[in-house]
Amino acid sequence: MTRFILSIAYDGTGYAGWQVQKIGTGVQEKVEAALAQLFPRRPRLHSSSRTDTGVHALGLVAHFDIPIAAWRPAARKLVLALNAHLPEDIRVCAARRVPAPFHARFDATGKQYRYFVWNHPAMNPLRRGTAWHVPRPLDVPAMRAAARVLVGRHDFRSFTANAGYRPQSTVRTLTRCDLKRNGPLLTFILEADGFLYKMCRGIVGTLVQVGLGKFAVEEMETMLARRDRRGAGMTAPAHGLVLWKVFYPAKIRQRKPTG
């Protein structure tokens, strides 16, 4: 067998998240259907992440296994072949062979999400599917100060929603929580060793409410300490969130497959 990894981008508007769903269509289902058109064994994808309904991705990583003899051409031709069987709102951006021990989820060391807010009285119609419209003026310096409080290793229970199961731990290390402004477009950049269910959206929603004056910067530490979702701010809408990239150790990125 040989293992391939795919870098996948998609507009999540029309999908019930990444994972195959009992109700609704997941992006994974579409990509696996495209793989089935090329490989009779219908390989199963193993992904780095599970995005929620309506969330987008630019760099989700997934791997699959096929017999060595099943694909002889260059990996770039696999990209073209898969995209020929995918809808226009899903695209495989890159593919390559990797050693069999590689695992898209368990070898990941971190992820970066970006969240977009359009902060102007009038919504940009070209951004309506990829940014949250907040028409009232926001205090950006206060939001940046509040974001800095969250950086580090904390229990983020106050910023996660109920996923229907109890996670082993709600402690995560947030290594980056930046806010950049380009005119009315605000970009939140969050990097961590892992994210809890709706954690990014809980953080962004709370920071926006800081910008609106609902919470003071000094309240952020209290929110973390309470470890109670009711003690933090709102959950931002799904359509402003993008899984931007997944991080792997350099030795894995550089290692070449054998055989």
Given for the second form:
Number of protein chains: 2
Amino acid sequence: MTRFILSIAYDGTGYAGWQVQKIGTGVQEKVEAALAQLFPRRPRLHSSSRTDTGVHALGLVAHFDIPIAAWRPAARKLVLALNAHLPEDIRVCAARRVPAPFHARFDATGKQYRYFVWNHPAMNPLRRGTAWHVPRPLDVPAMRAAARVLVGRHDFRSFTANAGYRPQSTVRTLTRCDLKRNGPLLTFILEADGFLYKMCRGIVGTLVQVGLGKFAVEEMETMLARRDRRGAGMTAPAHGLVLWKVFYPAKIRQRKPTG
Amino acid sequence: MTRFILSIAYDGTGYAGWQVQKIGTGVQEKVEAALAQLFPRRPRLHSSSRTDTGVHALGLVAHFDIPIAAWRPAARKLVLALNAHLPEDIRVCAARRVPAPFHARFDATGKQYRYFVWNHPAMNPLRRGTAWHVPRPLDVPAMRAAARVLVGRHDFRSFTANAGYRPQSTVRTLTRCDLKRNGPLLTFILEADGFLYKMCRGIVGTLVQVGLGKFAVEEMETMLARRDRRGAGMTAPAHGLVLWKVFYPAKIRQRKPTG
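Next block: the form predicted together with a further copy of the same chain, after the form predicted on its own:
To see the whole picture, the full complex is given below, headed by that same chain.
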């Protein structure tokens, strides 16, 4: 058995998220269908993350196994072969062989998401699929101050939507929550050891409402303490969010590709 | 009579360029249709530029006239009113009143275009409508050296396609031809007092071929001297090109909006 990892990018506009869905199409089934074109038994993908309907990714990581010697060329040739079988809105960006104990989900030590806001009275038509349009002026220093309150180890229950399942713990460590402005484009950079369901969008929606003056910076502590979704702000729309990259321990990350 | 200028942005994917077309839809007719919803006689737009089929714009400038007092609110309200009548791929970003002698085309002193290339074996699916995918590695220092040869006042006939008409002169002054790299994203920034038909795309296509080793930097002088389209390189595809901004003399640019 040989294990490969793939780095996968997709425009989530047309998909019901990553995971194979009963209603709608998941990105996963498209990539598995491409794998099935190259390998005897349709390999099953195990991903680092599940993204929601309409959320994009530039660096989702997934692994799969094939019978030993089912792929002899260099791993980078696998990128070209898979992309030849994928629609244009999904691309495999990199592939390499890894030792079998590696697991895309369980070995991940953290993730980075980016969220884009276009803050101008008129939307940029070239960003309409990849940024949330917020027409009113935003108080960016207040948003940054509110973001700093969230950084650290906290119970983020107030920022997660009920997905119909209860995670064992809603405590996560948010290691970064930066906000950059470049003209009308705002970029939120969020890093954590893990994210709860719709947590990024709950944080960004709340920070934008701070920027609009709906919440004061001082209310952030109370929001966290309430541990109730109704205590925090709105959920930002899916199309502004991109799973940017997944972090693995240095010993896995720094190893040379074997293909 | 009152004259207004508009700054207009559009995703050119679905349009046969700016100008009203016999076949296909021009962006101009969509904006004129929106104006017709607000003003008695359908005002005619006079633009700074005509973009080709599939080319985008973030800062095209156009002016139009309405009967005096046909619009009493502030000019910025016109932005909202027009956008309410426009499809999502076209946005009016700014509007203001100008004195009648102003002309969007004849008063323009220069233009800036940007061209985006995604230089990686796999295309970024979020940039597939706004960047040209060049999978093979590029020699960026050679491309920059070749770009420097083009800066200045030259006859750019070798870089313009035959549009079925002959301009009086094919001499233009290219004041800027920069190339920035940010990971796999290359951004070309081109500024000139004016651009010939498909000139930006001829320059970018040729520079990319320099980067691929098809032309040497030393050949650039010869290409210019030949004054023959067949002497230069390929025309880069339309979807990577964006009309970024149009320059006007400081006395027009710096005047406070009157609306």
